[in-house]
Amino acid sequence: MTSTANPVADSFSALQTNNSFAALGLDFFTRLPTTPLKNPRLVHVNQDVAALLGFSPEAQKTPEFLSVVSGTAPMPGGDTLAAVYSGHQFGVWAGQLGDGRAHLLGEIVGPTGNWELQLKGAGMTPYSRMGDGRAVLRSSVREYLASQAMHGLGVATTRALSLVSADDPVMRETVETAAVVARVAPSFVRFGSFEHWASRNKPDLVRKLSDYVIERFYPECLQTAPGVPATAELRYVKLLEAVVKRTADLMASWQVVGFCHGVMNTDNMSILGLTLDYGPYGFMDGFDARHICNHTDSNGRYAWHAQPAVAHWNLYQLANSLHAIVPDAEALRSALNQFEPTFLQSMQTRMSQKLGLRTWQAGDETLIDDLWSVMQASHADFSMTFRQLAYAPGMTEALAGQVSHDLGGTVGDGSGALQPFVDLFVDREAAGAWLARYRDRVAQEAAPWQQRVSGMLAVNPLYVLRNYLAQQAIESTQRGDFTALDEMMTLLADPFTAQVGMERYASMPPHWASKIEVSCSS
């Protein structure tokens, strides 16, 4: 049940709350308070997310705001809890898991919808296992930036409202300082939430959770075609099909921006098709289809090229869980079969946009596959390859100054004499041969070159959250200098438009960047 909230609130107390997940009952969570930090300090607030929740700028400056987003005090009208779930981790059944360092504060009725507010790093829960329930500033900065980057790219994701630092020491590889990220999403229910109750032979609770998710987020599953009985079993099959399609589209959106999640366990897969739980993620620099962003993933289970197949495997585990309330295995299998065509269609649409092709023609798949091969052979920079392809020589009549501006200073000296696309490849001859084929293909399009260029620049980012940029923001934030963090949050909100004076954020990564490693502790 959603009500209309005031568009702007000057305090948490003025917000309306709903707490629908808490209404499911104690089977699904444990109520417990957060554990306050020592001397919490507000590092950053995402103004776009604050607006989603209905917070005025004045509200963000109040002691109450800091108290709530740091975990010092509960959210007025909220219901603080930690959810239980289970899951497969790296393909192995891990049994009971849960919110080991996350507290759901409650559900806010915002101006445009309902949003759950969750704190990551606010203390231990019954599901912390051997953990301390804390997050460190290093990983919190990475998550804060990642949610902004993905949203700016148009990828479905959880959001982050705020970042708080504190004086508490936290032991990881070394002693670091604690931090809390306030995360925002319509729901944090995961595939593992269903696996938990199916594994315990509790079909009534699988059904209860399914009904909740359908009523709140997939009401279309309650509708049937004329003459088709509206059975409960059918709605659960339709739920699986809807999640399959959202997840397939999510995978395509990851692949086309070179994003690697790093820990695609079933407990990290959102039932809403959102990118969830940013740990050892990474955006590729030099293209490698087998790129592994998580140093812990020694077998490459979650490499870039494997992500769609892993997502399908995870969906199979979700289907197994729903089998507890849907005896018709063939109906579930039919829903799972929607993954491949949905993924392929989404990839086709997105890659056509990236290449500036308005129509799909026979041979386009081969053209795209050959581009991946040429990029792989030279480990060409993923983002710059597509960005600079928009102004490949011989394809436009743009002035050098316009090219230099639109590409954010990545062309070179701005004279227009360089061949930026071909220069990204070690094998310039192979790149040039592919470019000639692409030029011929573009010539078959009826649209003027200006339209192709503007379309490509609108989907191929200039500013990418590369690991080295995240590391620089982490180090400056740890020193108390938030300039880089603030600049990156601004650029990542609109990663497609060149900003004067921000060329360093669009340049090729330095050689030392390849030595940065992230793992599950990140």
Given for the second form:
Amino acid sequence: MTSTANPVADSFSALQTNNSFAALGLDFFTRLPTTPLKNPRLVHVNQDVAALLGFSPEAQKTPEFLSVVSGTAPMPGGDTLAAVYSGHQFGVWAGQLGDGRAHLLGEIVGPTGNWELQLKGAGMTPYSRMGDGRAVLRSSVREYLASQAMHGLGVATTRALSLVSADDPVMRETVETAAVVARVAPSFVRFGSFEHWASRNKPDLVRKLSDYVIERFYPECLQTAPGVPATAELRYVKLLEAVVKRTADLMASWQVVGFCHGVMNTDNMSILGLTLDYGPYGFMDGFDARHICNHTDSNGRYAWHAQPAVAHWNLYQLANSLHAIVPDAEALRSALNQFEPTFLQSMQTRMSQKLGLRTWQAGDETLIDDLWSVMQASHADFSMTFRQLAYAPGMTEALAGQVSHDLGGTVGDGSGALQPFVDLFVDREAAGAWLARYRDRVAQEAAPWQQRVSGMLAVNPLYVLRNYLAQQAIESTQRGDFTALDEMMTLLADPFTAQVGMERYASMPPHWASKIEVSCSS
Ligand code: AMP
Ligand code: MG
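Rather than the form predicted alone that you just supplied, could I have the structure of the form predicted in complex with adenosine monophosphate?
Every chain and every other molecule in the complex is listed next, the one we just looked at coming first.
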């Protein structure tokens, strides 16, 4: 392993690589090349992610860059492979899955840490089953935008370095064209990677994978106190506890931005607590706790309100797998029990911030529960409700100006005048009654109102990756016009700050938005 990274590399060849996952050995993956696409073109490069990896702007213009991120040539210094895993899909054991359309190119030693680079859609692998190993441009734009949106919102997520489109036809409901997203994360190991070996009765391989994950990503599990090494069994219990906590916090971070993953199968759950595998996800427009974003999830197993419980169920499967190397089931159970308090604490912290409450008082929980209820009854817009709540009490001329700038006159009477918070609700009376209680509660805060407002604006986004916006970006990208995609990438990087001239991205969803159906067909 090399310790110092090249801060700015002008080419892939100049980067330092490490490929630690490959060192786990051939049980864990199959080495194989990617399958090149016809006429690949670079649609977009995420400059922030390029900087994380240590690329100079010049590097992105080289033929080598396109060659690697399109899957035409291997990454210099890399070790191309597809990983094997198993998993529970929609609550049912699905057996062996694996990287059916993903190739890990290798691990880059970036200026501030190591990053694995993985191509999604670069051809078939031994784990493709009935699939073609490809991804279409439509779903690739969605994944590319989602990684940026989540990162901008401060939600833990895999990142995306680049989006490539090509001419190869790909058969879905209709014939579409192929694309490749280059994804970036410290690791793509999933709960399903552990389930795979436990289900095959291979405790040694569960242990090998656990040791790898602990050593690289959870070194705190190696010790019980500074200088006091943990026993092997305790290390694995501590690993579970750490993953439980990260996942619980991840769920709270999803809930408070109205994000629905859509396919929370155990093979889509990151061992690092990252949001992983963007398919039929959605950010809610009108609030409905039972909102289902995946058209194929007819029972609503992965509906918005169910996500925390599903995560807990998935963690139970992980615990079950770790039981192969931790005989003490009680220790595993108590690690799992950390889920609920961690989730509730994270929700409380995040909701307080969203409502601009610096202290937590008796009655706040009811106040928040009742806000969800009035939002539910009116299907009030999730993001607008919180954004506008910042301005609702103690309105001043200056604030009204800021709000009308935020909303660009696209909401309300069209004159740019402020649309009151209560207008977001069909039942304005109920919203008004709740708002009066909120005003009273806010009056008890010691901090000046400006602080409350700026705090709220820093956590309640103005720009949201709504399905209809993703759809517009997809359609223009398909036509070869990358303007909308590029603008959205910029706005989503900082979704809290209003940008002049970008009002259309902050407007309410059009009528047709509610008709968009997103399924697993990607
Ligand atoms: P997902 O639920 O989208 O994460 O996919 C579940 C499994 O199906 C994973 O093992 C994927 O690699 C695999 N898969 C999905 N789509 C394809 C495809 N077009 N070709 C090959 N494998 C696929
Ligand atoms: Mg997946």
